[in-house]
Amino acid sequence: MFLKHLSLTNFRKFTRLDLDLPQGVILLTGGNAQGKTTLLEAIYFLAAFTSFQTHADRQIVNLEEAKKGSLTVTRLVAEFQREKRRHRLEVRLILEPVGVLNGQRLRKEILLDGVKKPAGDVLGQFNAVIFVPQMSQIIEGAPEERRRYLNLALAQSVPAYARVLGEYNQALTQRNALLKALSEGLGGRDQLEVWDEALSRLGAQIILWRIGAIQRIEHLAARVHHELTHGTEILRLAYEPAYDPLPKPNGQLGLRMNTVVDRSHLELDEIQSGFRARLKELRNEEIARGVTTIGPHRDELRFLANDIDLGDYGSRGQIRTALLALKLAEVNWLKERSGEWPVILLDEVMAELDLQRRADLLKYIGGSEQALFTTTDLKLFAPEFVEKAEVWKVESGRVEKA
């Protein structure tokens, strides 16, 4: 899989950009704040329909155009090749005026090969893996950062994941609203039955998908990490579901984080029935609190090296190495799932790595179909690597061959 053409309109500082992209490695050079990272952001947005820089789509609309208060359309168009067929993917962010007080509303439209479709039906058609230094938050940030990572990775690899997650979140919102009403003495407790059924059915499917994904990514990441650390560290991914379908031994309330837990044998029906039963057990507590306390929306994922929690005790070097192993594992996992290399996007990564890690990274992505690096210094790359790559200069929102 590779990107053949990229077109941007009113995307951040790019008012208009059209690029034909070659296969292989592309090095985007230039100073800071010239648009290099924005290019990677645009490509990733076409894969995930969300930005790695912000949770608010409105922030990627060109600021000067948005200020005018009139209808503004941000367009991202990718022509890409997959399974020897060419496809066209288009995302439109339409910022339109509403009301009389200069209000604005944002709509998102997605078209695949000219046909408008829901995001969930298009996710996974074009795949990309992004690696930026600030992604260390996946390891050392809040639990929602790790859940977001999981959701983005799964949405690209499991066709129904985004739709099921959306339905789960809707059911969760409705159930929480009912719990709050019940805590205030309004409504009837029997109304919870329908939302317990929906939450357990959808949540069980999400949990099952996460179990499978984490187990496979851990296997792939541990192998890469072993090579990167020359066998001195063992990397583990510890999945801690807020509703754990695996019974705790000897009546324990929880397990030590360094305990290896195998949930791969669990069946969907088993998870769903247990989840629903647990919701019923917690009903009085959740009504009192007015919120749903268990489920995938509260899952946790921890990263351990030699049984040390990297989020709490990892050094900067350990975190960088684990993150690199994780992203390379994600590349391999997506390739396994789709049969196609994802487009690999690396933002100022080389400056964060020592000489050996740089060499390891270049070796791992050597067989990919397309990889884009940003850098302010070409000297961070081996001369023979630069010679084989396509080198482009990015300056003030303009892109041209160096």
Given for the second form:
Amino acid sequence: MFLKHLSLTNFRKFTRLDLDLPQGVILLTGGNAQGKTTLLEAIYFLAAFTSFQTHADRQIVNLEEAKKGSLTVTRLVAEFQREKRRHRLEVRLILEPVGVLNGQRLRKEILLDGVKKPAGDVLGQFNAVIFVPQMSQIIEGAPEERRRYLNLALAQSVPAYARVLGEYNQALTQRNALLKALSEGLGGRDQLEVWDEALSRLGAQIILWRIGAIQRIEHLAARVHHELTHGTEILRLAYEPAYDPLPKPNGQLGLRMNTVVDRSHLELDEIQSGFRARLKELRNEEIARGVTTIGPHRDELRFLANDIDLGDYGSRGQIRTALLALKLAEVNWLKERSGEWPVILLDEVMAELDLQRRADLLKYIGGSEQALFTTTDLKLFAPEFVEKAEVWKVESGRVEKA
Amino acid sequence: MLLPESIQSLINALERLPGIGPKSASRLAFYLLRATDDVADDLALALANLKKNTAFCEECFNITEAGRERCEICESTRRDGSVICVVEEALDVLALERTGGFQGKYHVLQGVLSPIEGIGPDDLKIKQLIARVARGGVQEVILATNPSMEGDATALYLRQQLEPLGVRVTRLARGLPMGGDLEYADQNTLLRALSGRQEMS
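Switching conditions: you have the form predicted on its own, so give me the form predicted together with the partner chain.
Let us now look at the entire complex, which starts with that chain.
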């Protein structure tokens, strides 16, 4: 799929922007702080309905407008082509004053082909994969970053994922509130079972989806990584679910095992009943601590190169290569699942790669329908590549053909 | 700008109502301020009488007129006492009564389990339900709580509590609405309808 037209209103520094986009490669050039990355952020927002930069949607509303305190609408409109058909996707973020005091409230509306729809129904209609330098946090950062990455990737490709995850979090909040009350001696323990049921049912589904996704992405990423490192490194994605449906070998509970674990044979019912049983075993401990200690909200994913944990011991170069492999795998994975190329968004990646890897990267995305690069320096690209690409100049929130 | 206290306290009181946010609350308050006296007086009287003239049925905890011990449905001899339909709120009784398809009796829980809001089994009319069933004469309990996460959790809890009493426990079916279009059903409903499909008879 590819974008044909993008229109932004009050999106960060773009008070107004209308762009017709061609198929193929688009190079966005310009100095720092001119709006190149913001453009990528906007396109990604249309795919994920959230920003990769911030967890707070409010921050993407144009600051000057938001400060005025009156009703402010941030609008993102994309016209894109998918399977030869044109669609129109619109996201509105409405910041409105509330009550007589100076409060503001943010409302999000999503329209597909002019019809208002819940986010869960539209996720996956328009797909994009984004690669930004600060994404090394996925490998180096806290486990939360990796779960966020997994959630965003899965939400784009599994239609029901976002909804089930939302319900899981709802069940989790209820269960934690109950555990907290029980730890203070309020209420009866017999209530726990009903929340165990909800948590394990929804949690098992999430675990199952994660097992499938990680396995496939690992397979695809390892292949790319093998080529990028010319066969010197083997990349592995080790999923470590906080509730592990596979029994651990005796006496090695606390050890970080680097052996390959195959969970692909597990079935939903099996995971759920195991999860529920484990919750029962942990009941006393969880009541004492007042929180749910196992489940997808505590899952961990580790990246290993030649069995060495990149989060702990990876060099910057190794992490960058692994990330590149991961992102390219994500592109392939989305393509496998939807039959369509996602739009590829790459922010300042060239400066970080050596010549060979630059060439490799361009080779991998050569077949895609649309890719947007940002760069401060066109010289990082091979002249024949620039020749074929569309080059645009971004300057203080305006986009022009160079 | 600081509002006079009487207005601010009305806004605060209105804001505590379900479905009313700060914006609606201030709009209502200022409307009442500007409207003729009898609008505010009527409302005040209606509110005062609301609690005074109503009571809860001691059997099923549905709303009834003050002074009555049991509601019309519980007292009726034509209703089948061996089937009890458990609902969340009194309004649900109204909805089921409109269908005319249920001839048993009701039990209103007056809420659902929700630990976040601090609502546990003791805050609902669950003990009273168990006592009612334990007294005998009940063959079936229909759990008609809403198909939400909290409603499902409450239904599951009730099933556990009712199990030892040897009574038949059923749950309302879930799925597609009548006259609905498959095409426009949301994914969740459609999935549930698919998993709850039935043999055609």
